[in-house]
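This document starts with one chain, in the form predicted on its own, laid out as structure tokens.
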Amino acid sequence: MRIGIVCYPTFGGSGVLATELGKALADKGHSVHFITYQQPVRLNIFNANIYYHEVRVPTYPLFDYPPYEVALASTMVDVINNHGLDLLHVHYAIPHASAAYMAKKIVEKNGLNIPFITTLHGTDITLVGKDKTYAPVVTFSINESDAITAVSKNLRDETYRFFNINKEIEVIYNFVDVSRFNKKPIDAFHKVIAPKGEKILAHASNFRKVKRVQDVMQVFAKVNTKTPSKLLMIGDGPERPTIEEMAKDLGLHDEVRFLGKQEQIEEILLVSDLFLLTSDYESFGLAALEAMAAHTPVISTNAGGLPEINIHGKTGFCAPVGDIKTMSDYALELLLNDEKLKQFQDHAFAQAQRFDISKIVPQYEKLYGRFCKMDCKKI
């Protein structure tokens, strides 16, 4: 199949998922065309089946805000016409679904029928999409999609609750390449981080308010009073300056490392004992799944789709949003009991295997096959 993938090229979950999906499809012999405004951060390999098409947005004095959606639709049309795409798969509804609808209608004038599939990832529905400014267009473009998928049951249910969707939304979970994470930890790295054998806790996010990174710091502060430990903060974003000041105010400056954005996150997770995810909402929680693939149990909130992957009392623990004490107690329950920690590590890895890329990508291929011409199927 010749597949166009439209996504945001950043470190966010939707861009990571879309890029890893495209790479996996290319490995299976499909032609994959990424269409976005810059090369996706995870598109760091050469594959003869992968193409990248940059969306260029001209700037004119007339426009206070460059019309990205129009430029995106025009680029889609160009790629469809010049590369004979069989379908478009757009990740994150805003503005990709509406741009895909526009492109679909344009090429119809030339006798081409290009289906487009929309995958909903989270804040495109639960935050931005609910804004009255965008809601009518989001609802329309989702309903005009030839197929709709959501990355968790919770996100599917939230979409039905907030939008008048008259089509089936299929759940195809996010995935992880378990082979990337199922490695032996680097002892030298562990000793650099925790030279006295301290426990290592980790958090990874885009440091937006919804991630509640202050809660991460408060949980760690309580844990650190009971057992010597270190905290690795992976990622970057608007809340980072605040959380750095908080670490200093709590006297934890020497115990916390801010690592910034990391492409090779597996090396960090492999030396971590626990992963903390304190978000107000997660449609799925890809960072938690990656931690599990590295044999790292998760202490998370019970918000959104997190309970669908982090099984309470087995792969980690879930607690109400903002409940610092409960999350701290759960963390210590594992960190102070090596035998129990080992059991949870094994359960976490087993859970990650259920979401391995080899199990999820065929679900997308099967979905594509419902719309792709019979002579271009490679399933």
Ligand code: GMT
Second form
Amino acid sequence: MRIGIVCYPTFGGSGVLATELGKALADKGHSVHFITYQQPVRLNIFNANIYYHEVRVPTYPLFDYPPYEVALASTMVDVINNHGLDLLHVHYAIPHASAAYMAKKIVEKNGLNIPFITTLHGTDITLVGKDKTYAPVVTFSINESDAITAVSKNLRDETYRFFNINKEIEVIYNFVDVSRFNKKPIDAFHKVIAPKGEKILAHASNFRKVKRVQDVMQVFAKVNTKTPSKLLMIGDGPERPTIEEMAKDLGLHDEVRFLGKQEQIEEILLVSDLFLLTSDYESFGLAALEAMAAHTPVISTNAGGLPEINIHGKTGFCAPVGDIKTMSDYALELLLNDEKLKQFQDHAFAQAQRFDISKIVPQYEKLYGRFCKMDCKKI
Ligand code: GMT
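For comparison with the form predicted on its own, please write out the form predicted together with the named molecule.
What follows is the whole complex; the chain from before opens it.
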């Protein structure tokens, strides 16, 4: 099939997932056309089946806000016409679904029927999408999608709750390439981070308010009073300066390391004993799944779709949002009991295997197959 993928090219979960999906589809012989304003960060390989089309947004003195959505729709039309796409798969509703709708309508005038599939990822619904500034367009473009998928049952249910959706939303969970994470940890790396054999806790996110990174720091502060430990903060974003200050104020400057954005996140997760995700909301929590694939149990909140991924009492623990004490007690329950920690590590890895790329990508292929025209190249 010839598939157009539209996503945000950044480190955010939706962009990572879309890029990994495109790479996997290309490996299976499909032609994959990424349409974004920048080369996606995870698109770091050469594959003859992958094409990248940059959306250029010319500036003009009249524009306070250059019209990205118009440029995106026009690029989609161009790629559909010049590369004979069979379908478009857009990740994150805003503004990708409405741009896809516009592109679909434009090519329809030339007798082309291009289905578009919208995958909802989280904040496109729960935070940004439901804002009344965007809601009418989001509702319309979701309803106009030929198929809609959500990355968890929770996100599907939230979408029905917030918007007037008159179509089925199918759940296709996010995935992880377990083979990438299932490696031996690098000993030397462990020694550099924790020279005295301290326990290592990790957190990865885009440091936005929704992640409640202050809670990560507070949980760690409590853990650190009971057991020698280090905290690795992976990623970057608006809350980082505040949280760096907080680490200093708590006297944890030497125990916390800010690693910034990391492409080889698996190496860090592999040396970590626990992963912390204290978010206000996560539709899924791809970062938690990646941790589990690296045999790292997760202490998370029970918000959104997290309990669908992090099985309480098995792969880690879930606690109410903001409940620092419970989260730190759970963390210590594992960190102070090697046998229990090992059990949880095994369960975490087994859970990650259920979300392996080999199990989820065929679900997308099956979905695409429903819309594939008779003359569509099957592979
Ligand atoms: O986590 C973020 O803030 C980034 C955001 C995105 O769209 O890039 O992530 C959302 O999509 C991810 C991939 O499906 C999910 O794993 C995240 O849980 C979800 N984030 C939220 O719901 C806050």
